[in-house]
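A single chain, nothing else alongside it, follows as C-alpha cells in the form predicted alone.
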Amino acid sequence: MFDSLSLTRIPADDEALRAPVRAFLDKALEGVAPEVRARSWGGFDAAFSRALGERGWIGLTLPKEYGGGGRSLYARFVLVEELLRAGAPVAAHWFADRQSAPHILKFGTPAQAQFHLPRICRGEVFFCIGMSEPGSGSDLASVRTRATRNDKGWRLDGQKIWTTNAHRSHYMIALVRTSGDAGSRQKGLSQVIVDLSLPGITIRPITDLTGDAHFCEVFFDGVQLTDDALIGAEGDGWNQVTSELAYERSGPERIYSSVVLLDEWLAHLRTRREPSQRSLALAGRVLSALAVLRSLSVSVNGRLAEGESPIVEAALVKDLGTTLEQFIPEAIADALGDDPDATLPDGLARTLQYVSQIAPAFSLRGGTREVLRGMIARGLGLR
C-alpha cells in the first residue's frame, strides 16, 4: 500500500489557480470573525456558493459540456485547500461538488447528467448524502431503508440520520435496499436520487453541542420516486458507494478542520515577546505533521486523478488527519495554560471554544475511526 503513496507534485498550471482564488477570498471574507470562518465546510452560505459558481469554481473537474471547468483533480485540490485555509463557508455546494456530481457523471444516465450537473455547477441546487441510519451508524451494509418497485417507479420507506444539511438541500443521493434484508449485508443495495420536496419526506434538524444545526434526521413515508431515480445499476450500490467514499475521505477537508484555530493561535504567539518553549515545540510538531499529511493527501489525489479508487489509502489519510485535527485544540488549550496571565484575543478564545466542542465529531463524519482502522488492517492483510 505504501508504495502507492509516493510523493506527488501539483502541476504548475493547476498551482497557478491558487493566486486568483486567494485574491477572491481575501476580499469576500474580509472582516469575518475567526469563529465563523472555523466552521468552513459546516458554514452554509448559498450566495457565496453561487458566487463561486459564477467564477466556474464549482464542478471544476466536470466536462465543459455540462457546465464544468474541464480541469484536473489537482486544480480542485488547490481550490479546496484555499477555501478551507481561509475558512470559507462552502457547505451549500460541498457535497454536490465533491461527491454527487462526479458520482452522477460516473454512474448516472446521460439524462441525469444533463439535468443535474449544469445546475450544480451554477450553484443553483444543493445535494446531501443519505448513508447513515439509526442502529447502523457507519456500518452501511446494514442499511434498512427500502426502495420497492411499483408501477410508477419506486416507493421509498425508511429513515436516515446524521444527514448533513438535508433541510437546506434540494436532492439526496441515498443508499437504499432494493432486495434482500439487513442480513444480506452488501447484496441488494442500490442508490437513488431523491427530490427532497416530494410528499412523504420529513426532515428534522439536530442541534449539536455548539448550537449549530447542520445534521438532520430524514424520514421517508411512502415516497413515490420515478423510475429514473435509480442511479447506476440496481444491486450495485455497495460498489458505487465505496468508490464515492474515496473522494470523501482523502481531501484537504480531512486535515484542515482546525486550521483557522491554528492560524489564530500562531498569530497570537507572534505578538508574545517570549513564547513558551512548549508553545514553540508544539507549533513545530503540528506544522511538520500537517506537511506530511498534506503530501499523503496530494498522493491519494494523484491516484484518483489516474482513475484509481484508493479506498484504503484514503481511509489512512482520514484516520491520521482527524487525529491531528482533534489534537490541535486540546494541545493549544494546554499550551495557553502555560501563560495564564496573558490577555487572550477574543477571536482566538471563541474559535478555541467552538473547535474544542466540535472536534469529537471529526472522527465520526465520513466513517468512524473504528471502521477506517478495520479497512486499513484489511488493506495490510492483517484481517
Second form
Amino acid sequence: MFDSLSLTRIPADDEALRAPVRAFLDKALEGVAPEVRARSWGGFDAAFSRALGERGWIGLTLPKEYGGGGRSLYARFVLVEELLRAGAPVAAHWFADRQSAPHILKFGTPAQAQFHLPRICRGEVFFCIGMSEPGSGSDLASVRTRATRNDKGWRLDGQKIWTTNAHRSHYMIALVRTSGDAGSRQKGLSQVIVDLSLPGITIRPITDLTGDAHFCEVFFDGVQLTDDALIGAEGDGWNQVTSELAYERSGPERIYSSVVLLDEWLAHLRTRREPSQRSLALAGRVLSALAVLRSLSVSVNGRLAEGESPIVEAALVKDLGTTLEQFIPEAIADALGDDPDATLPDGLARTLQYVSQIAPAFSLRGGTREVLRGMIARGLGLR
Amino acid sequence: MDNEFGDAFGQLLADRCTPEAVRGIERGEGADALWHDLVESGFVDALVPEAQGGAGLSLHEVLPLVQACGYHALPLPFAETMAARAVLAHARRQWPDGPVTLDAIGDALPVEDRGALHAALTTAQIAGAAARVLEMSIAHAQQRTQFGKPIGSFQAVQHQLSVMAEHACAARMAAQLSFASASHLPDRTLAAMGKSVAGEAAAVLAAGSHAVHGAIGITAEFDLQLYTRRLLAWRVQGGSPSHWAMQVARQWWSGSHDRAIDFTLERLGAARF
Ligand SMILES: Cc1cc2nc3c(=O)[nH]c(=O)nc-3n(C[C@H](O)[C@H](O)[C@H](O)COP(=O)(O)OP(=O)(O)OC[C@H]3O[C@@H](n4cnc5c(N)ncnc54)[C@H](O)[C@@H]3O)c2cc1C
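Now the other one: the form predicted in complex with the partner chain, given that the block above is the form predicted alone.
The next block holds the full complex; its first chain is the one shown before.
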C-alpha cells in the first residue's frame, strides 16, 4: 500500500541552493518578530517577492524561455523549505509560483504562457485561486459561477469566496461553469484567467479571527472576458483542477505551518537550565515526527518530479502533516501552562497566540481533512 | 528499498510461516523445522561480511527481510539473530548456532548502538505488521456487510482506515530511516526517531484494525491477533515511543541547533541508502 513513498534523495546540485537562499533570508528577515514570521505563506510583501524574483527564485521550475529557472522540483523543495524555515512573507507570489504558473505552462496556450510567465517570474504579477464559492466548498463540483459565450468572448457572472489575496492580486484562475447547471456536476466546468482590474468585479476582504484580512469575497457582475481567457479545453475544468490540487497539497507548507512557533519554543527551552522531562519528551516526539514527515514530503515531491500525479499520496501526507501542525500549538501551550506563574517571552507568547488561533485553518485550506480522508479511502479501494 | 532478497524471503515466509505454523510454534510444537529452512535460505548471514562467509549486505539492503518478519508474524528471532551475527562477526567473535536474541551481542557493541539496533529491528517489524493489519482490515471492510452494505462504504469506517493507512505509511518511512545505513548498524538518531514514530503508529494500527473487525477480531481463532499482539509488544520492546522521543530530545539538547528544521536536516543527512 503506497509503496511508492520511499526514502528519496535530493540531488546535490539542488541541495546546493540552500546556502545562498539561507544567506539571503538571514539578512532580509533580520529582526522580524516571530509572530510576523509565523504567518509565512500567509504573509504578503510585494517588495520581498520582487526581491526573490530578481534572484531568480520565483518560477524556479519553469523553462528559461519563459523567464523561469529551468530547475527541478527538488530545487524548488529546497527553496520552499528555506522560505518556510525562515518564516518569509511569501504570500504575494506563492500561489502563482506553486500552481498558477505550472498550470498555465501545462494547459495554457503558448501565447498565454508568453504573456504571464515572465511577469510571474519577476514577481510583478500575482495570482489567486478562485475555486470555492458560498455554496461550494468541499463539494467543489457544484460551482455556479458561469462563463457564457458571447461575440466578444465570455461573460462572467457569479461569486467566489475565501479567495486568498484576491484584493492584492492581478489575476485569478477561476473554476466556472460553461455548460449545464449545478446538477451536471463535473461535466461542463472550465477554467478561465480573470484580469481582476476589469469592470464588474467587486472584491471585499474578510477579516479573520486574528485580525488579518487575507481572504476575500469576489463578485462578478457581467464581466466581459476576451476569448483567450479560457485556459485549457472547454469542459475539461474538473480534470484540470484535480491535477492542480496535487501541487497544492503536496508541498512542505503542509508540514511546516507551526515551525516558527516550534523554533521559538525550542529556543525558550534552551534558556532553561534544565527543561522538564515532559517538555523534552514533547520536543523529541515532534522532531521525530517532523523527520518522518519531511521524508514523506520529499518522496511525494520525487513522484511529482518523475511526472506522476500522486494525488492520494499527497492527500495522505497533507493529512498527517496538518495533524502535526495542529498538534504543535496545542501541545506547546499545554507544556508551557505546566508552570502557570512563569512569564513567557513576549515573542513566544504572541506567536503561540497567533498560531493557536489560526491552526484550525491548516486542515481546511486546500481541502478539508474529511475530504482528504475520503480520497485516501478511494485510493484504498473503499469507494 | 524493495529488492529481490526481500521478495524471495517473503515468499519463503508466505509458504512456511503460515498462520497455522505461527500458532503451532506459539503452542510449543517446536520451531526447529522452520528455523532450519530459514538458515538453509542463507538470509540469516546477510549482514555478515563476505570474508566471514556472509553476504556482506548493509542494513538498508536487509530492510525488506525484517519487514517480512513482521508482515508474517514470524515467531522466531530471525532479525535479532541476523543482527547479532553481524555484530559478532565484525567484532571477530564466534557466534552461537541457532536462534539468539540481541543479548548474544554481550559487550561486543556500546550499549547505545545496541539500543539503536533493537529500536530499528522492532521499527521494521512494526512496519511489516502494520501493512498486514491494514490489508486485512481493508479486505474485511469490503467483505463484511451490515445494514445491507459493505461496512467499508460507511464514512466513519473509511476515515478510520484512511488514518490507519497514514500511520502505516509513516511507520514504513520510519523503518526506512532506521535502516538507512551503509554498515550493519543504524544511525543512532535516525533509529530513535524511527522508533518514536513507529511505536505510535503501532498503537493506531492495532486499535483501528480491531475496531474495524468487530468482535471476530478479538477471537483467538481469527488471524488478526497474531499481528496485533506483536504490534503492541514491538511498540514497547526495545524502548517505548516516549523513551525514544527522550533520546531524540537529548541529542537535540546536546547539539547546537535551535531550529527544528536545522536539527532534522542535519540528522537526516546521516541517512545512507
Ligand atoms: C485560510 C484559508 C484560505 C483559503 N483560500 C482559498 C483560496 O485561495 N481559494 C479557494 O478557492 N478557496 C480557499 N479556501 C477555501 C477552502 O478550500 C474551503 O474552506 C474548503 O474547501 C472547505 O469548504 P467550506 O469552507 O465551504 O466548508 P464545508 O465544505 O462546508 O465543510 C464544513 C465541514 O463539513 C465537512 N464536510 C463537507 N462535506 C463532507 C463530506 N462529503 N463528508 C464528510 N464531511 C464533509 C468538512 O470536512 C468540514 O468539516 C481557503 C480556506 C481557508 C480556511
